[in-house]
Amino acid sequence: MGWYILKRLIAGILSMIVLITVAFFMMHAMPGDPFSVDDNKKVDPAVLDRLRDKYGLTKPIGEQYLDYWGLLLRGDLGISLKPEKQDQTVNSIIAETFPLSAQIGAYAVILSLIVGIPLGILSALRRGKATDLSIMAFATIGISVPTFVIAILLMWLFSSRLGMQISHWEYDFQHYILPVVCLSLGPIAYIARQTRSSMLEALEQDYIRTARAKGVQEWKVIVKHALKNALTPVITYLGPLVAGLLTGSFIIENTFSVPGIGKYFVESVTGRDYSMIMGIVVFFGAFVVVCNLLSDILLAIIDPRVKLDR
């Protein structure tokens, strides 16, 4: 195992540094930079020229990429380039801002989990049957909808007919629902096909013809053989979706105003922060490693078919 981990990471290691140069040298190709957008034509330009010079927008990029790898090694994702940030550090806005969106990820992922999987089986065990059509026909709703028309559409039924307050973040209950839910959806019906096709796929197995035989009770034939292979493709879905989840969406965040690690890198893009950009690149890439690892190693644990010094 040891031997297994030590590829995955050195695997991840080079995985970030591709990651970290794509999107370093892409930022910078963008028009402009954080001081020429529209919140600084009334500035004077000598003063927004001293800035850049502060900043060391001016040094050639190469230079550029070199110190910020002279940062990053230190730990150090730098420091804000909005002045309504004050001067922020990156780290502090991430540490500030990850935890209602994993949170609120962590919610969603528990959701997704338990309501997912069990229509999963149930379609699986219905198959052909009314029951099973209604499921597919959820999952292939919730999978082919854009997230943020999911999003609309329940802004629009939950606060335009039932009179739900979502124009500002409030740490209660019924602020949590929509985030949690519309983030879930998708999941949900990506766990539903695939436990679905799993299961079926298991339930043609011999050994569970010969459980069948010996007579052992349905419930366990279902749960303690037919489920523990049928959870192999969840469980490699599982990496990315916590990685996705837990680190906050975009879109979702946004949109209800949640004021979450998603919602800064959006305004970040918009205001060219190239810092507060690069920051959640680095974060988001690295949790995505980990959480890839973790989920190879859980899989290797329950199914003892996958081997870990391959």
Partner chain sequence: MQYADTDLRSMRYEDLPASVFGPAEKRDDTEQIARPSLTYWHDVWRRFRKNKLAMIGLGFILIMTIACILVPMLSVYSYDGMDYTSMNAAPSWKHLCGADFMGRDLFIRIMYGARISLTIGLVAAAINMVIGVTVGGVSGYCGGYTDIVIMRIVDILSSLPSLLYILLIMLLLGKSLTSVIIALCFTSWTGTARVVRNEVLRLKQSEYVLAARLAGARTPHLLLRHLVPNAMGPIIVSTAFMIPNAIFSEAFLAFLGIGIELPKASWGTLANGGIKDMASYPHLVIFPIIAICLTMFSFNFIGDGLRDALDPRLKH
Contents of the next structure:
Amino acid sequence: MGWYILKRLIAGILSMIVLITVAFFMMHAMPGDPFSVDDNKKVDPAVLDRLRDKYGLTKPIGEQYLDYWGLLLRGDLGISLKPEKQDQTVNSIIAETFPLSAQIGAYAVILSLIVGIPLGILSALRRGKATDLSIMAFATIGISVPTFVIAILLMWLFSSRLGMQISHWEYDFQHYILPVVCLSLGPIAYIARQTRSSMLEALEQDYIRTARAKGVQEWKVIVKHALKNALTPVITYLGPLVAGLLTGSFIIENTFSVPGIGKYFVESVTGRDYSMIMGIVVFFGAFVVVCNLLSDILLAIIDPRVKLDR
Amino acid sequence: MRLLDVKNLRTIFHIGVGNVDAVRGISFHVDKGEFLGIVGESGSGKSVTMLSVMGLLPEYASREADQILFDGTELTALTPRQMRGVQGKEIGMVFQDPMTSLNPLYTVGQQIEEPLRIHLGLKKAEARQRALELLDRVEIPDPKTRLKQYPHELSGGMRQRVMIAIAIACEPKMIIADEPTTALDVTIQAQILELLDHLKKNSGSSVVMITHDLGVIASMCTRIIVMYGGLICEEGSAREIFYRPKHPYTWGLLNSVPQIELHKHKKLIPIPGTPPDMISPPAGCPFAPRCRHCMQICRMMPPPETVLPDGHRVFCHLMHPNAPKVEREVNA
Amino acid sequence: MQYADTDLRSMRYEDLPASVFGPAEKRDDTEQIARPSLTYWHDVWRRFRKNKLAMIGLGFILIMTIACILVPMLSVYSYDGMDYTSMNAAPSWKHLCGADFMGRDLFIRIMYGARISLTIGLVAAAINMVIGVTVGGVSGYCGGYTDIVIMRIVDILSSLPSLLYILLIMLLLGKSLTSVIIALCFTSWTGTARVVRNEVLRLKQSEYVLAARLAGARTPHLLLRHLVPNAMGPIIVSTAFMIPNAIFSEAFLAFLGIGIELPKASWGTLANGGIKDMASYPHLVIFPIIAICLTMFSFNFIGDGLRDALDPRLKH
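Since we've got the form predicted on its own here, give me the form predicted in complex with its partner chain too.
Now the full complex is given, and it begins with the chain already shown.
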């Protein structure tokens, strides 16, 4: 177990190094820099050059890259390059915006699990019946309809039909519910489909017949013997899901004016805010690596065969 | 004394293309303390028969029977809940493939303890103690370690021993072994058979052994039922079946058993053709298309039961007084 | 003497005449197979055809493909032709789906959008398949260090949300159809590569490939003759699901405003453009959304249908 975790951890760190390198050079290969975007056309070029100097953008790229690693290893993600952010550190921006994204994401993860898994089980147990067909119809809609379409529809319904104010963010139930529902619909659909099919597969296994031959109660056959086996693919999906939802969905945060980290990322990407982009890439990357690792460990705890397979 | 008495059992699988008549109205019994063998090739309905008795059919199958009387209880009248009191407690079952029949996510111990806790209401510690004894009884070395291991850490033979331990956990009156050795190495096969025989002799419970291999049961079975196409062909004591078989299918089976008596230079005689399509089974005797003694009547109606004086039952038109006298061709 | 079945049934068994116990005429039905056996692909097609939703999906995509090719060629409107007299016009016979804030006909813009979306979907899926199959096949077939190195790269690429890469690549390459496709293909092939590698590994160990090798089959021959057709099922399925994913991702990028350059518009751009005035002119959002949703449904139905048809064991 310890070896397994260590191996996965090293693989995770390796992929982080690759990601950071690729992202860094890719970003610097982009035409223009944070100070040559349209808004700055009226500003005196000399001022812009001073700014470039101040943030070290005039140094050779290799040196900038090494400098960045120097910062990173000290746990510092740098300073935002946007003048309007007034030299805020990337760390503090993340600290400010991530909790809200994480909170909404966590609610969405919980919602997707507590709705998706039971729906999938129900669907599997009522295979071919009306319940199954309607759940699967819902799941197909959930998978096929893009998130932003759901967002648009919900927004249209709640703001122009029910007169709700969505254009600015408030920390109340009303404002949480829409992004959470929006974020979880896709995962609910996916989890329900996955649970259903792996549940059906599990129910056909020989060991289910063995359990029945032992005289195990039906609900125990379903929960203890079938579900536990059926959940392994769902757990594999859990890592990327948690990572994706907790780090905020760009679209959802944009649409519902959530001041979360996703919204910041899009803003900084379009604004060429180098350190902000790098900061978020590093943060996201690390987060995803950790989430995947956790879900792999969880899988190894549930399924004793996993340890041997790698 | 009869332990199990089945009358006119019919099992139908409702699958997409049509209905499969897997078992087509058979009657048989199992005596107390006997070792019964049910022989037939795949698709003959031998496994389905016992699964029907156990109430372990998949949901797309339906079972009808005039009677399934087990130790004084009419099983057809039981609710699924009551049936669970029989499954694992009164009847234990060992399945064909020990690789897939154990739940990969639970330890061997947990799986053996499960029926003990359900049926005997044992506490965790007691169940663990019993499980240890059971592993010992099925001759697994170092049971303490094995108890904590997962199925994938055991060999095929070990797993089958665990399956047997589960089946005998609650001291059942009957053990059904569905091709328990088919998936195992030949050397392991003999060990498992020996173990089953040994357990049966010690406990006095009945064993029903389902197999496609006559050789497997030759030495242990007291009685043998030969099945083909969802029907019984012939039933009798092991001695009768091996030395005085009456049904051409049984002849075929006996002639296709390899024997290691090299000096005799016996030739294997395979049965030509393939088993019948059970979606639209032939109207008459199911074996008629492959039978070298097939008569006109065989294609028209299924043969009725002929009981010989020693209780030997045969379902073959050749037993009719008007039928030609045919002798079994022996491989020479 | 010939007896009818009914005569015999009414008779007691003991009284059956000796004549029916004569040998039956030889019938060569022992080896007959009851149902016609089909080749694998015939069978797949037969199962696929039975799936109504998948057929509807296929029909819709075909109609959409033909329409998006023909309609812009035949229509009087063009995607950037402005008509100030019909700004934000509601749907009518003149403008089937209405017109946008610059008076551009929405129907024709949706048809152009279909060209973009379908092109992106198909091209991305094709590239994805080629890269995925090649990489996965090489990795699985060669094994050893090649396999380890390739799978590490795949692990690294797929361990991070593809959106990060896509956004960065879009910024690097600028807004255009090509850069969207490159961005979408950058990481998506990893899934296919994994599937193919696992299939190849599985097949390499399978007994019939071993048998073919023992029979003296050469390596490339073996690969083409056995591995490829057998790995085809999973490859087709993952490709089929790649199409809606690519369309979805493009719509998503367009919605964020980093898709292809204006005034050309994909469905995502159209939906995003209409969102500001959604309250007053809902048709500007609704029609593009309908187009996206129907297409996504169709491709997902086709994907589901293919999966069920290719591997009936998975069908539940």
